[in-house]
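Starting off, we have a lone chain in the form predicted on its own, written out as structure tokens.
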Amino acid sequence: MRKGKIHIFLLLPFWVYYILFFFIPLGILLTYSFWLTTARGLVPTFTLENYWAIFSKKLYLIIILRSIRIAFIAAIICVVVSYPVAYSLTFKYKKMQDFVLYLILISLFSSYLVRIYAWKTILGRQGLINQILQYIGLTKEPLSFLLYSPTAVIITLVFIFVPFTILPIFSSLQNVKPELIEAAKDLGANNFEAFYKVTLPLSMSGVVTGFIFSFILSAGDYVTPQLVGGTTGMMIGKIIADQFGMRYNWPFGSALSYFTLFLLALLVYCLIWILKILKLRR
């Protein structure tokens, strides 16, 4: 009993923090989603009008689906890029682990806006990529689709959120013992079979965690699409931010937030369910 009370006491600051700064704000936001906005201000009531308004204009659904598509592509690329890095650091270049992880952590401490503006400069008409392509003769004129497009948003999001994918994958690979891989090879498995049947399933928790991190963070981002996305790369985060900041339509912004959150949670649940069916994650 005494140890149990000590554990509860130690967890008390954690729960107080989350209740004050997470659950209560979410509850307030949920309450707002059932209110109405008039010329006089917010009207406390209970109505589903804000949720029905999401389906009244195709624009909202199009932007939500676009946001999910961009976030999904960015998250897939993050996983594809991050897994070889984490795998190499775990099994091939152990002496470089500390140095590379230090560089990854340094990138997390750098300014978010500076990284976005850096890619805005690189992808611009006079940016580094266009200059290289023109110099080697692949293009005669600067490529305009690199900036202010969904492509620019995906590239920037991948650059920003790759560290959030590398770290959980690297952490999960630490639990894969080399003896298990050697045992699989002794039983007749080649390198690919040993990876697919031993390494990948044991590290799938890190892959799923990294994918979820990059997917949700990308889907909710509104600064990156605003700076490098243009009209074709606009995402739902910008629409939600405008409802609170410019139009003062907090109820509709809250409903749009919860509807998007529900879709993201549903997609994540479906992903985990599919992986369990494929027996890649337990």
Second form
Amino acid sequence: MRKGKIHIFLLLPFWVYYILFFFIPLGILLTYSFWLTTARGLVPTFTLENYWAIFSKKLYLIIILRSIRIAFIAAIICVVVSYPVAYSLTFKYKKMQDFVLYLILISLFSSYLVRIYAWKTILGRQGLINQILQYIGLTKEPLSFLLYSPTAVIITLVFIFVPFTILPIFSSLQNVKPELIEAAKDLGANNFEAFYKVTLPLSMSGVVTGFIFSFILSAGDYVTPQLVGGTTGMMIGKIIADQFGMRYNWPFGSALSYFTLFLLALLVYCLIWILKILKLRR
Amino acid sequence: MSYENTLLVIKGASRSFGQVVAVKNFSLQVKDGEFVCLLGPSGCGKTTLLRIIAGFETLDSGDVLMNGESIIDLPPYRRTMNMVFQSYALFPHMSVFENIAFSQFLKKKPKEEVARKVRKMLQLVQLEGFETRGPNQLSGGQCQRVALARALINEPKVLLLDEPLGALDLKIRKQMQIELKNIQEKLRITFIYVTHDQEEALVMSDRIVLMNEGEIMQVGTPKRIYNHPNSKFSAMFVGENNLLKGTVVKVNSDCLVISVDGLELFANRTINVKTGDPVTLAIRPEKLRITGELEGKSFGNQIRGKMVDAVFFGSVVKYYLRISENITMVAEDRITDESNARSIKIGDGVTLAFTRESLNVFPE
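Having gone through the form predicted on its own, I am curious about the other one (the form predicted together with its partner chain); can you provide its structure?
Below: every chain and molecule of the assembly, starting with the one above.
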């Protein structure tokens, strides 16, 4: 074997892992989506019936669209909240950088379920927010829309996934050297123009990565809607999970998964395409 | 210095960072169309001063005036000057054309006019045909040309250059020095040029401002600073010098007699000293002549020495000569013709001669 090729073996663990635990399961899932469930169990066949079934009831489409809307809003909020934090950590409060990044990592590593439960107690009828609101006299009755609503889902998703937007935006802002901003100002750009023409385009890759992370993670989340979403905050992840659990309808669950996956991939692709067009026009 | 044609005035500028004093009570007047070098070792405050002029640093005290009006309260984008950064600071997401056109599009100039101006600038810096390239497809020298074009298209009254050639290799640097000088002479724009390279300062500038620890050490033309350093620092920093410690033994009306390690040397009386004062003497290696005993008499100073080493540099040879127990001097000899190269060997006794004018004296 030639010396230069030996490095290909360094990629071996990657390929073994992905083939065994990602591509093969995905293939199995795809196969299931063409099978049928009958009273006697799973019947191996090739039918598109499961896919047609998605359109048979309005409910599924409503929930898929709602999931996408909730995930989209959550991801937008994540980006809007993260950008100023990452920006000020990079350019204004360098000394606090390590401390804040550790805090973000700690919240990322702390249990996901615990954080959702924490929000459940904060948003609940007897929760922190309602108690404060009643204490200062802003409301007489506890606000019921706080918990078991799309709002509750969005708030919780934002708090869970915001590290996934802060970190990529922060890392992309590291590429924006201070002298580039100075050069822009030197050439006649005011603060806003320097930001819009130099800082933002150079950190756009982080914004897009962060947005996609939080969007995909939110769209697929099935624990948060279950715990804080109620019926109006129900999302597609929970429906899919039910098909593999309670309903014991694996083929339909697989078809739903693939349909949602396809929609999300299409949306992300469109987003990247739009950004490319915008960049060319600038 | 007269105030005539004065474009930029810096008045008693001071700036500290915590305990560190970067610029200390700095005053300077720059004439319109002048090429001024701020020269000094790293950390002498020259870059801070440039950033103060550009508007990126604030002043603790003092003032900066342009055409007689204070500009210290103006943000960088309102100042009629532009800067060329040491790291070029080209926008990596823009092409060469977009980089150069940046300031023009901000000013909302019509597209055709911008395109024409960019073409003219590319011609000036000899980069025609590079419009669509990205900064990462350019060499260091080309990046520097783009940075220069980007700053010049804005037609600044003053161009500030922060060690613009520092990252280039020697050959390109020398070539760019000449080009920059030509461009400056062609456009007649005032250049304020920061460098730690004394040779660069000598080659390019109309006037050198020699700085150390935030203060001006000497201001003058390159010739003046080279031939008549006013301090030990100037003598050491600019060019090569033989530095000797001595004591004044006699003060005549026009000349000083100074004793150096038992040798008596004569110098012009350029400073006020009295007998017994310790002084430092500086003399350039190329001002030392290796001569025969008799012809050396006409120079005013003549000392005997012994050659300890000779180093060949191509166009010159440097001779290391011991003139006393503790002192070794360097003499430089230009080789004009291989046949006239000196036939002195290591260990030979020689006579060193130099004029009174070539010996610079500073108080210790």
